[in-house]
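The chain below stands alone, shown as structure tokens; this is the form predicted on its own.
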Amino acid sequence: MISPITKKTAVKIKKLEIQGARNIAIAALRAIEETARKSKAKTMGAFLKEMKQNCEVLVKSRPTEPAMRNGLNYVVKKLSNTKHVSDAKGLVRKGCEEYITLMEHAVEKIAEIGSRRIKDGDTIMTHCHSSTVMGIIKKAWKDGKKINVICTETRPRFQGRITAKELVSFGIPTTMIVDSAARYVMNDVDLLIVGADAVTADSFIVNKIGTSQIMLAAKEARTMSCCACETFKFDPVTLSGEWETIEERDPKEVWENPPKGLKIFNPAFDFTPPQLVNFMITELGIITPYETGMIILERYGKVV
């Protein structure tokens, strides 16, 4: 049985009413927590089936979100040796709280580490909206570093406007550009910081569409670039050869009433190869992109 809160949350995620990998993961965990609390299942078999069905609906709402998928798996695995439904409900609640706390601590740690890489007077560029990246920039500003930020508008859903509003409200000098102006201003940028929705075992960064070309522009301009990302976004399914799914969104996001016969391709994410990324900022510290496979293997073990 799919619960009303699962259906509602899945729709919000699909419609981008909930954005950001961490926010999506938290919303999904809260949905599964409420589903467990209101479950009428009498046996553990029925309860586990219900949990897995609801998790599947949430995962399908945004396939390129390993932080959500890893979180739901984290919770479900806690139920493996449980015999009573009442105990299982408590474990679901505990598992959700644990995972959310781990994510929050990771973001705080990344902000501390990342802010040390920003110098007084630096101009920072970012693309789309990442709460992890925002944490780094805000921490640097709180530390007294007089920085400037350039953010892209991030078509077609303009998530860059969320970034711009948040930065301006924090008092940080901010300039917004159209996505295609990234190379034009890149020589004025000291550090490009992007987030990630997923990281593969072969070290590719999966982030908002346009990330790879902006990172390529930084490489050509010899501008330092990095990815700020919690290791919870590292995707274990890619260890077994699976390729990260790239969500294709409604063409109406690009053009609501296009000419008849026109085809519109609207991928939500793209792949940035590791050679375009100077370093990654994680809660474990500064790493190279080439270390992601080893970290996934250590955390999740071999996937067959």
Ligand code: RUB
Given for the second form:
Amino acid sequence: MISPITKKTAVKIKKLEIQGARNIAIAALRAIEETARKSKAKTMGAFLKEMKQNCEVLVKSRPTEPAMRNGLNYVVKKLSNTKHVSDAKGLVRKGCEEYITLMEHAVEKIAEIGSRRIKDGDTIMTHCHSSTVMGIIKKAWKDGKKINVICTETRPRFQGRITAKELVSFGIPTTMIVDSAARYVMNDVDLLIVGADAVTADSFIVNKIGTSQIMLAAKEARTMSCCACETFKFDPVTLSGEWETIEERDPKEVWENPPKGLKIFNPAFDFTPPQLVNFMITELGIITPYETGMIILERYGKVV
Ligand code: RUB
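Switch over from the form predicted on its own to the form predicted in complex with the named molecule, please.
Next comes the full complex, and the chain you just saw is listed first.
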């Protein structure tokens, strides 16, 4: 049975009322925790089936989100040797709490490590809205660095406005540009910081559509570029050669009433190759994108 909270959360995630990889993962974990707590299943078999079905609905709500998938797998795996539903409910609660705490600590650590890379007077550019990137910028500002931020508007869903509102409310000098102005202003940027939805075993960064173009412009301008990303977003399925699925969104997001016969293609994310990324800021420290495969291998083991 699909619980009301799973249905409600999946809809909110689909509609981008909940956006950003970390917020999505946290919302999905909270939904699964409530589903478990309110479950009326009498046997472990029925409980496990219910958990898996609810996880599937959540995972399908945004296919390019390994942080959510990894989190839900982490919780469900805890149930493998459990005999009683009441114990299982406790384990789900514990698993969700543990994973959310790990993510929160990771984002704090990233803010600390990342802000050290920002110098007083720097101009930072970012794309879309990443809570991880925001953590770094706010920490640098709190540490007294007089920075400026350039943020893109991020068509078609304008997540750049969330970024801009948040930065302005913090008092951080912020300039918004249209996405296509990124290359034009790149020579004024000291550090480009983007977030990630997924990172593949072969070191590609999956983030909001347009990220790879901006990273390319940074490379051309010899502007330092980096990706701020918790290792929970590293995707184990890519170790065995699976492609990261790129979510395709409703064409209506691009043009509500297009002329008849026009095709609109609206991918949500793109792939940035490792050669365009100077470094990655993770909770484990600063790494190059080339190390992501090793971290996935160490954490999840070889595929046999
Ligand atoms: C958001 C986006 C963000 C990453 C990282 O896309 O691309 O950069 O999700 O976010 P959308 P965070 O708005 O389509 O979800 O650092 O908060 O996990």
